[in-house]
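One chain comes next, on its own, written out as structure tokens in the form predicted on its own.
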Amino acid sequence: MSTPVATAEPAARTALQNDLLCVADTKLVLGNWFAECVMNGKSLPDFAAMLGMCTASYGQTRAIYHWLDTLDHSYGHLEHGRGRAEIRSMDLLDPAPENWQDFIVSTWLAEQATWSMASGFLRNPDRTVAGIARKIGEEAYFHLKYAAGWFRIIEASDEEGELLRASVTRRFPLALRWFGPLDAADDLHAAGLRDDPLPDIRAGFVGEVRSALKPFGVDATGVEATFEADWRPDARRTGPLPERLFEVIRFKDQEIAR
């Protein structure tokens, strides 16, 4: 029988809201990298695609902040309250996209991270967990859809397919460091919070990007994630979010924004 959030093991419960958190400001600071790009897209329809995925990974995150707010977290203080050290976004996003190559191939990948972790949570006891999980599901089959069909376009250039491989060479072993160490313990699993073994879950989502990459004759094996001193199981990241990237993504002061 899976354990109940409110009466599951403290370690648990703490490692639950981490793992959502950490989720919830990745879709933050991606919504963000959509709001910021949209006006590079190349097309009328980019321009409604990318305003589309920054307005459901808006909400995303706040469904999830939503969710903390029920248990040990305010609401205000997650939107309002935390500076640039407390945001637990993936480490991937933190460097501004180089072209449009970079900017497809990171979007593409934090969003099938994040669908990957959050897909662990599909038969969470919680509903409200689940049904996030359920709906991020959902809305990223249309994201990876349109990153798909980039791929197609760009690889159809020899000088923007190199682009596209230097882009997966260096945002791809990120992407894996969010999933952290193989041999991390999951007490989410462990817990019956979690569906399947985190390992499980990163290896799931190699082989995603692998076969994903190979038609355009990206080979994205033997690539391994490297950790730092400083990185941050709770925060699955290293070091601050960037200063710059802060005052982007943060929300402002509600006095204003009326």
Given for the second form:
Amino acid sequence: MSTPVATAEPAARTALQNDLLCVADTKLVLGNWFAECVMNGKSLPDFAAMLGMCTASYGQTRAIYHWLDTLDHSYGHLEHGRGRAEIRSMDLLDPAPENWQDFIVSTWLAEQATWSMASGFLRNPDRTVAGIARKIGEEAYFHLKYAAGWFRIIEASDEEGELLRASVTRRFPLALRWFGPLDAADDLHAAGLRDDPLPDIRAGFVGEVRSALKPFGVDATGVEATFEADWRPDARRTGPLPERLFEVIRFKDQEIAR
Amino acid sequence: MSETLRRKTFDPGRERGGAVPKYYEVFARKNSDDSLSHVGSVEAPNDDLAQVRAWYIYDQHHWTEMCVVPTEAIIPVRLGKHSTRIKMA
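Having looked at the form predicted on its own, could you now put up the form predicted together with the partner chain?
Now the full complex is given, and it begins with the chain already shown.
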């Protein structure tokens, strides 16, 4: 059965798959962040929450891979066959967390950015895409609340607040970079495959970040992303995934992974 | 231990919300015909983390509704010489 996406113009069809693969791969790396950092959780209930967010992130990744498999990709290749230059995760998650505050800020920014991007597909003509976007939103509610809970604890300490501000300074421009240059055309919105223009979605993301960081005295106004020569618009990232990170996130054994 | 390694420390005031653990009771129902039932309790330093931890720990069903209540907000009601007791996790 053909879907609205399957019959879309080739450029728009490819652009939609690109953006969803960027969301899926970012969730793959984000899930691995939770898995790798779970033993840094602060208590047994915290371990459970981090593992829950890990599996939810993997679930979103796999749901998108399955949808891509119905179009121009192969599920097996997406999950097991790609090298580090083919992974399309957010630059923000390339550097490992430096401390607990940096972990909370980084995962929160990644979650907020991917949910903002996914929210642009809530009314997508392809019902599967709209359903995946809705599911990402439902799960983002808890993931963002987890960060909000930790923000309240961090806010109570001057020293921890300083570490949070340092993390925001490093990571927020990388989160903005994920949305691409401000003057880039949004072909997906023009083709009717994204509900709102990407600049509006980016502005919504910035608004959420500013609001959440207000108690910390962080003024995110005027922060802009920079783009290196090896910025890849179709991957929404710069260059290949770092080697060490790729070793963490890649499936080591196809048979065991089943 | 190498001097460059940092020992993992636990700060109860920061991570539990106080020197004494803070507990929340968790109530949930599977559908609108069910009554809201007590399913367990969680320790958390604030309401936000209590909600997230409850959601991921008590995920044995696809709940349609879940609520958390600070244990300290529950007022025991005595009946004769017996008192209600909340079982801690």
